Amino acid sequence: MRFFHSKIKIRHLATAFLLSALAGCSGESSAPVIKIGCAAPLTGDQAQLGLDLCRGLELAVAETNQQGEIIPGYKLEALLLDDQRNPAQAVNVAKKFVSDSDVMAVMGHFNSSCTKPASAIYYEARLTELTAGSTNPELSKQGFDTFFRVSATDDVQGPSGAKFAAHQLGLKKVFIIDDKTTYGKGLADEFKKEALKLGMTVLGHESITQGDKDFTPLLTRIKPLAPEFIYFGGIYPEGALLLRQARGLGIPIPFIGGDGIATLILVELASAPIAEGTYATMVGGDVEKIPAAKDFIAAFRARYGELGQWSAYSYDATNILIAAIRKAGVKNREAILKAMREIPSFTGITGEVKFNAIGDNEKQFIGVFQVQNGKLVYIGPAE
């Protein structure tokens, strides 16, 4: 268990010494510059997530300025800022975008409940949000034209890993705990609606709270009710603690999680043989098997090394955001913003993208992932 620790201290250290290193680089370049934020958890125990999708936009705005200017006369820049997955700290963090009168578009955040506060403030400064990370489906009705996601949302997860649960491995009773957050409880009870209307037994519904780190209690009370499966709405730290518990109390029955455990972070905090068998729904499918990812997954392993989960989204995303400063052909917020509105849709390496009214995708699928044998196996949609 030390080694696991130290390897998290280690990576946390070596993600600080970089948002430092981005920080003393940012203001050297007397280039005209545009720039796309990224707004992510950087340092805490949800960095390698921020890490994920952040490194898909490096490498887009690489690629875009080896191509030559994105306008003339302007180089593209990235601007990595660090919400600590924290709601205040990302109301922080878009006040430092908007105030940069260089940012141009913001890639993020990925935590719904971050996203939330901070859509608000692109709104008033009419500076357009792509996320490729945040799922709850209230984000887009709170009636801002900033706001867009590639992700699907989690009335369309939820119910996908209940039907799943129901239909593929004939899941019957289930006890469902959420994070408390604005994304796992979304999720938790989204998946509870449509179990209920399949005909599955709920035996009970409960909360914890991000950063606690005992829950063997709330674990004793479910064992005597003999679930068949224990639904989890939240993220991998607390996912992996559930999980090694729950086997400490000799509870062997499956976790089903969504794209919040979709993660190998989850069996390196877990354990490999704790963590066997976890499933996870996700944002789409395997993108290791996409043919038009081939380019990507090589360019990113070769800067990065191992490709996160939400790379290639958030990939995506950042292209997006490239062809609508493109196709607004000036650096300005609102121009880029109706560009962005009129872009009919996007085919990226991870499908197409085409937003609806209100700025959600209307690509939404669902895909599930197994951990085998300390590995995130690609098992098929969820149906």
Second form
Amino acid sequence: MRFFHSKIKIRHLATAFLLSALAGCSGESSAPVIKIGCAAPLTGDQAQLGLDLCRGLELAVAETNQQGEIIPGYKLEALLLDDQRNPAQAVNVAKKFVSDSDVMAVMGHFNSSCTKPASAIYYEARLTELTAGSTNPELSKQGFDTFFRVSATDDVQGPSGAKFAAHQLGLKKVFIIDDKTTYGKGLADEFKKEALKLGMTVLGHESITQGDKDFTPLLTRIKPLAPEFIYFGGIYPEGALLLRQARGLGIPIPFIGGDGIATLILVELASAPIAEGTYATMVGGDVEKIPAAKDFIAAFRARYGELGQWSAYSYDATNILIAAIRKAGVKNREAILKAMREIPSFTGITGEVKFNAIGDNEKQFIGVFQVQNGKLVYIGPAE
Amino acid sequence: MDVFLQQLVNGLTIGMIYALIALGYTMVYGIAQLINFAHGEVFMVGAYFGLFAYSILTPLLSSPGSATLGVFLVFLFAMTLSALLGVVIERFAYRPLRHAPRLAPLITAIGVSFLLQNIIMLVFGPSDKSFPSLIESVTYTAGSVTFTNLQILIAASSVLLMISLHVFIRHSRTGKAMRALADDRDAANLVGVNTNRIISVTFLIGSALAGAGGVMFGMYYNTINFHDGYLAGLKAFTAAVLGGIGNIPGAMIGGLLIGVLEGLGAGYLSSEWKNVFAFFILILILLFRPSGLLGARVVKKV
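Same protein, the form predicted in complex with the partner chain this time rather than the form predicted alone?
In what comes next, the whole complex appears, and the chain from above leads the way.
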């Protein structure tokens, strides 16, 4: 298999060389640009999340260009690259961004397992990276001053889920499932710590494999243990299958998960009646109810149709990057990074963002969403 | 005990689907001495054919009187198109390489599998597709074992297909020719068996079974994706090797065994290692009984 990959890669390289040679001949006529990269899974089972993210970015870029040049002489451009939720591919994507001298900032990646290796490459190239989706706490502790995030970290989100289950639902017996990824396992581990602290009974903690389809063996084992709810640290494709198969085996208990299942595709894949009642924690509250977000929602709907669960956050994240580029006033990665560090706080459509010393958002607010009548409904803060 | 029975029921269901795919691997190997690694992809495309048929036949399926007919037509449509796909793959990807070194068609097979994956990704999009259940789900309980009418449908139609295949191979003229070709290609040619035609028929049948498996897979899990063929195909291949590649009853037994062992392994040991069990079995078989459970020891012709 290796052989084929390398062969394909060589062909890609050859094509890239040809194209760049052509561009060198004719590209001088176009206006100089500053590019913001969007790194997300754009194909594969998480493609919808990636589209949600990159569309928010594209909208922010388009709006900036409508207002005129971002800094004198430059237009802004979005560059979307697909990391296929695969860490190895994420590294390739990062290298591509780094080697494109027009790329001044990157919004991404989505999966923590992708952000982790990629962030090292951005650090070496002094390229500012802002993630709106990666939530693993370790990411900001690698000592990379190029790393920023607006999303909540799992060590806040996981415990919030436990508090919500204990305090507001009064549930005591839980079975934990995670998908072995940096995100899923991290979230589930943090949930478990808090759940034990709150005096819950953890009946078990098992892992499944991303991309697998059949979880009935695990669910069959869970059924006689009679948990009151299942906590799932993972993403919606497996979440939807777990829900379906649990209901098929006659397990009616609620599922609680993190932002990885806070999407309408979960409802579609599991089918509306089956997903009904599922809880998901996510950074922020209901975007639709925030007055400042009205224009954004209208513009997004006009351009793409349905509003994605992540789009408002990537829109805010992109606007933070744009603010940093404006503040720097030059097309220089180091200067933009410095400007990013100096942004005191930023109020976007989803609320206030303030970065701490390691690039994490100090203003983490976790809300709970529930699937009601086939829609994700905000039901309140997770506490 | 109840949990054990439940795991057994679930394992048998997915095992039936593995068995249907495994039949295609084993038949093609038996007759053309080729591991058709694109077979898992035919299975995946079959599921998409089923989805396509569903979108056409929605009015038929939604009216209660004709729902059974509708399900039957979805299967028929997916099986027919998969069968044609199999024949086309054989005609254009493998037949020109019939006398090439054995590695060449193997590499072509991997190429065809990439091609099919990417075509499906371009046509149907990269994200998971929701697959309809096609039939109204009814859950039965026997003791504390629950199973659905869908599981019964999968088991019944798989068994029916396998019995038909067995009867066809044992008692029809073409079946006899297939067995003759598997035994000794030169001798079969001498008595007038048309190699190309029989190999085409083999691909036709194997791919139709994979297509049926694809529709069942879609109905059972309700989501399909363009890369679903990879893992399912690999497990079915393991099933074929477990039963003894080239041996038809072996593939059926192998499929069921893989399904059940995987279910029990994931249920009692660790769900985290679920996919490992199938391949662990493959390694054990290759080490201790390379010809498989029912495979005859191949005597090298001198």
